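Only one chain is given next, in structure tokens, and it is the form predicted alone.
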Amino acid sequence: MSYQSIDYEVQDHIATIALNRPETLNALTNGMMAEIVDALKQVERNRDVRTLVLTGRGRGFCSGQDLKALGEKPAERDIAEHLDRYYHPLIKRLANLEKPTIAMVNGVAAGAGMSLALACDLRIAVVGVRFSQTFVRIGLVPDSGSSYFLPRLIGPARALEMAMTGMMVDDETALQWGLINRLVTDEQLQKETYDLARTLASGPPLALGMIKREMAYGASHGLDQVLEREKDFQVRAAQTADHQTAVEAFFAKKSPVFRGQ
């Protein structure tokens, strides 16, 4: 597929997506989600890359929605066929990715934007980063799945405050509420950001999609069940050659080389 409004490439087992509309600080459209998920597709099937990075070109990360591509007779959308078509597979492949994501926010990440960043696994965003949840302002209400990660991220008080009156969180505040992971200079972004996807590519495969699903029953499930898919994990991943061979490295005093077997 041939890609008109985002950026995808692959080096050193990291691949990489850009949204690429800076002339918008990078609104959502129709053709750009159908674009980022095709990307995404390409990413599971490639072996070869073990860690995603998503990001945007230009001074923002992703403003939402262009409005300006529905028209302006919301009265004549079908807002339901719009987000079952384009924003939840979009949000559904990206948050159910088995590989480590991370969102390199480079600037303003609002509304249906902020949700991308919210579906990644880590964020580390720029000094200067702003988030909010802008559906409030033209009175709709959060989707793309920010009232299911926001609350699991800063706490359901906090989630509530963003999307009820839609203040922008400045980057002091993202890093204090646990909204990002890392806060870092323009010139150090990209290297942070490069730095934890390799040492993330470097890890082993498997177990890091174990983990993903591991982390995310146990937000939502009791002691007992949690106990019990933990176990199951763990059982899986000791029968990987990528733990014998952690273990024949660790006895020889070497560092493991891990190939997702």
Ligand code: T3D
The other form holds:
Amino acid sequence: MSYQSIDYEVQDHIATIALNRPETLNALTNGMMAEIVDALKQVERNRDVRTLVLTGRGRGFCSGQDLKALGEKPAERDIAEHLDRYYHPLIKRLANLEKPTIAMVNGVAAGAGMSLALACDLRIAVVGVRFSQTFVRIGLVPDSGSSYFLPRLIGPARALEMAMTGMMVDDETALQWGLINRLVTDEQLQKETYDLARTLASGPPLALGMIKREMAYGASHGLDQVLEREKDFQVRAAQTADHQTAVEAFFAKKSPVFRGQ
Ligand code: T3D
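Give me the form predicted in complex with this ligand now, not the form predicted alone.
Starting with the chain above, the whole complex follows.
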């Protein structure tokens, strides 16, 4: 599939999806969401890809739903169908991808555009970045997973304040609140992101996939269930060739080479 609204490339085991409608700050259209889902399927299928970077072209990361695409009578659209058909498959596929994901947040992230950043595992953002749950500003409520991810990430009080006011959260606040992992200059953004992506791409792929699932499970289950889940995953991890070779590498005082086996 050749893409109109995104760029997709793979280099050194790292896939990059770049939203590419900069004139709208990368607002989401149905076509763009279908393309992202298609690219995510490629990331899933391609064993050569070990890490995903999601970013935007131009000065924005993503401004959420393309408001122009809603037409003249937005209140009359079938929003449930729209969410079911486009947003939910995208967010689920991104959040459930069994490979590490990094949002390289190059600029403003608003509405479902912020949800996209939240659905990634890690966020590296540029100085000057802004985040907003703009939904309320247009009389809507958070969707695309924002009300799932946001309170878990920054706590219910801050999540509610963002959702109820649509306030803009600036770069330093985002870092202080734990909305982002790192805040870097424009010049450092690519290097910091891809250094981290390379670190993740050289890790044990099977264990990394399980770590994602373990942490998500841990966030919404009790201790007894979590201990059982950890045991299940640890049994699987311990049976991998990657575990065996990493222990051998430790005693040989060498760096392990993980093969995803
Ligand atoms: O069916 C469904 O609706 C379900 C799904 C809903 C999910 C949602 O995401 S709802 C929320 C939709 N998004 C928004 O409400 C955000 C709208 N945008 C903004 O509030 C602001 O643009 C930003 C805060 C993101 C950035 O502000 P600023 O001042 O840096 O930029 P700007 O001047 O507002 O925008 C620059 C251009 O991008 C501008 O076009 P122009 O005037 O230069 O031709 C603007 O119209 C365009 N743009 C920005 N956001 C969108 C957009 N065009 C279409 N859709 C957008 N979301």
